[in-house]
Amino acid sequence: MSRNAEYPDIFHNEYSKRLAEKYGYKDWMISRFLRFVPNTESLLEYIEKNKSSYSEYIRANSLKMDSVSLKKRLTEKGYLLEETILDEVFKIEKANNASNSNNDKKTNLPTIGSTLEYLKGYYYIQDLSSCIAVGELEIDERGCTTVLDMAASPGGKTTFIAQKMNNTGNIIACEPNPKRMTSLLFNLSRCGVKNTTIFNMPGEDVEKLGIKFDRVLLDAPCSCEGIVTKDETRKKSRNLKDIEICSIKQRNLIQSAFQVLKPCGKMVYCTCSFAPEENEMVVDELMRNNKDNDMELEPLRYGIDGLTEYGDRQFSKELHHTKRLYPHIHHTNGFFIAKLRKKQSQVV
């Protein structure tokens, strides 16, 4: 086994060098994964496997029209409609493969994102960890009036925090980038969204609004590793420098979102990576940062623990709070969320 001079942390041995080249990834990628990644060859199979498969998730928004009715009216077109283990989230089927509960005919049915449904924003096609991620905020329509969505585009998450608020309330979201302000206001206005307001904003500088907030979510800019499936350019498009980058800058954001939180309130911090340098290592110091010890991490009911130490690297023993969500276990994009409380400021 040999260390690698530039970065101590990764190690290369003849079985990563094995998997590396059957499956397409670069060989560092492959030899962090052995570290953290439970059956990471499990992993790569069940990418390659369903790499042309990718099984979708949908989400029913209530603004428009409850779960029930939607899975109805859907089934009735042909469309296969799992059940998950959130209310409002399906997995569904690929279209061209659905049958027709009419005749029971194989159907070519429109994608699931062109539907009159989809158009008229009946739903919204969102991954079930996006959406876990969002419940974990434990949104009440009546006790959460100031919700901030950090790194909002395209929309998904606002968009269900909207609907968990009842369009009641006020949601601010936050877009860096000019670009993608257009697919975020298409989002909003297709789902019905009415108690949202969009700042062209860096999420570091949301403090400049002058608002506390009861709920924050941080859906971290990221390396996306655990997009794999859906986007297999992921296997060799990144390096290790991306992820330093993103970590520098999650720290940044993470510190952000917590100085705007009301005592007592919640926030999640969230990626689509698998990486500890931009899951548990960014949450891990913004707690040893934290001097006045008001913060803890809240449990999670769904995933895997996250990690309390990597490499020689020892976390504090909350984080095994934090949650781990592999496309090979959960079947869902790899995720990792983290639940922040505020605690209540002592009164001298």
Given for the second form:
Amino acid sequence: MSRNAEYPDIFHNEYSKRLAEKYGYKDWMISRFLRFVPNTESLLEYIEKNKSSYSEYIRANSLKMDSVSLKKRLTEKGYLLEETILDEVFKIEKANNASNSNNDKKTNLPTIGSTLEYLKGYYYIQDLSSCIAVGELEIDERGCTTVLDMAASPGGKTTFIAQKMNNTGNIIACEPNPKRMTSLLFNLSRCGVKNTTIFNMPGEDVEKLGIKFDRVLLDAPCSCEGIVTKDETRKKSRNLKDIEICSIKQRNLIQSAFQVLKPCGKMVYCTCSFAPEENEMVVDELMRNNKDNDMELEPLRYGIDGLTEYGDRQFSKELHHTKRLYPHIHHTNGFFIAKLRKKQSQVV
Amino acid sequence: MFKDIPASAETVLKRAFNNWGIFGLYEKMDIIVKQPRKSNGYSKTEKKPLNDSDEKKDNRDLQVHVCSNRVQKELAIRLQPAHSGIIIGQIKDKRFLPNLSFAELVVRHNPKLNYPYAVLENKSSNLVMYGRDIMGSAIVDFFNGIKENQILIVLNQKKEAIGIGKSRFSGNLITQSDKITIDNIQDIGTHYLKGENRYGAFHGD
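Please give the other form, namely the form predicted in complex with the partner chain, since only the form predicted on its own has been shown so far.
Everything in the complex follows now, all chains and molecules, and the chain you saw is the first one.
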């Protein structure tokens, strides 16, 4: 084992070098993956095999059409919809490979993003992992009146939250980048969402609005390592500095998010990154800095337990409640989810 | 800038709801309007004094937003966000110009189809979805009282709104073959896809 020339803190060996060369990654990425991704070579093999036909999911938008009717309608058109662990979400089978099929009905199928049903907002193309994260917010239309989506564009999770709230209550969506507002508006409009108010501001500034929230979703901007199946450039386009920059941003965002949460409110923090610096470390630091001791991590239903140590860093034991999703195990994007609850303050 | 709907605009909007056969829905809605920002020759810090005639001029061009509830409406007026609710059209020079979200409201709440509409056969529906004007031969059903230059809702055979058009002819003349009889003003393809995600297509969405 030797030190990486580019990043002296990272050790690599012949095995990591060989994998990096074989699958076209930067060496430091593989060296890191070997430390926390279960069965790393399977992941790399899975990504390689599925890069042109990765799992594609759609979520029925019950604000416009229920999932049973949607399934019936798309099936009649020739799409194959497979049920998933979530009622609203379907895996689209072979839609991308339709032109290779011998079945005549399938050869002329438009892509799933250009059907009438898509344009009408009957469904949203969204990875299962994202839907799981929103599901973990435990939104019910009677109990949750105010929900914050801290980094909202392009609006997939915002529209799912609106769906869970049945277009009642209030969603506050923050989006700092004016260029990304267009896609957010497009998706809200297409999906018939009317309970959302959008602020063109960084999530860190949300306290200035003077609003407290029953639920907060922080789908933090990240290095996006977990979407490498869909975007091969991620194999080489990022460096450790990017992870560090993201990590700093995420720590600020999560701090602000927790500040605006009501007592008994719940927050979901998620990223589509594998990096512990963007996941467990961010949550761990929030917990360590929480002097009021009014926070607890809640268990989640799907995924592999989060890390409780990384290198020489020991995290809070509670972090095993967080979950990691991997493409080669869960057939989703690489994803991290943590659910935090703010305890009721104790009056002495 | 978001604000309560001014009385003059409210009259225009109520009339439009009535004309499209959904008047009963108006009172149930929390509506606000947004004035588009425009340069008036004054700097950001230097405010032009307002008078009655200025306010009337400002009310000539308003975007109409429907909110989910009163709290959301008040929040928008108080905090002036970038966007709130769903846009259903525009009030311009005392006329309401509906968009596709309004068309959807009409279709959902007026199942008797007593409003200006044209139903298209399947192949033409697909073409219209992406910007084509409508040939008379494509129309399989239409509102009997259709007038020339009238705004109408374009439906597919499942009676779903796929566009908004403007008639070139009245009554039966709208079905003349080999002629464009309805101009495509807005269709779901171009309306939505022009704003489709070009940023962060994969970012965990």
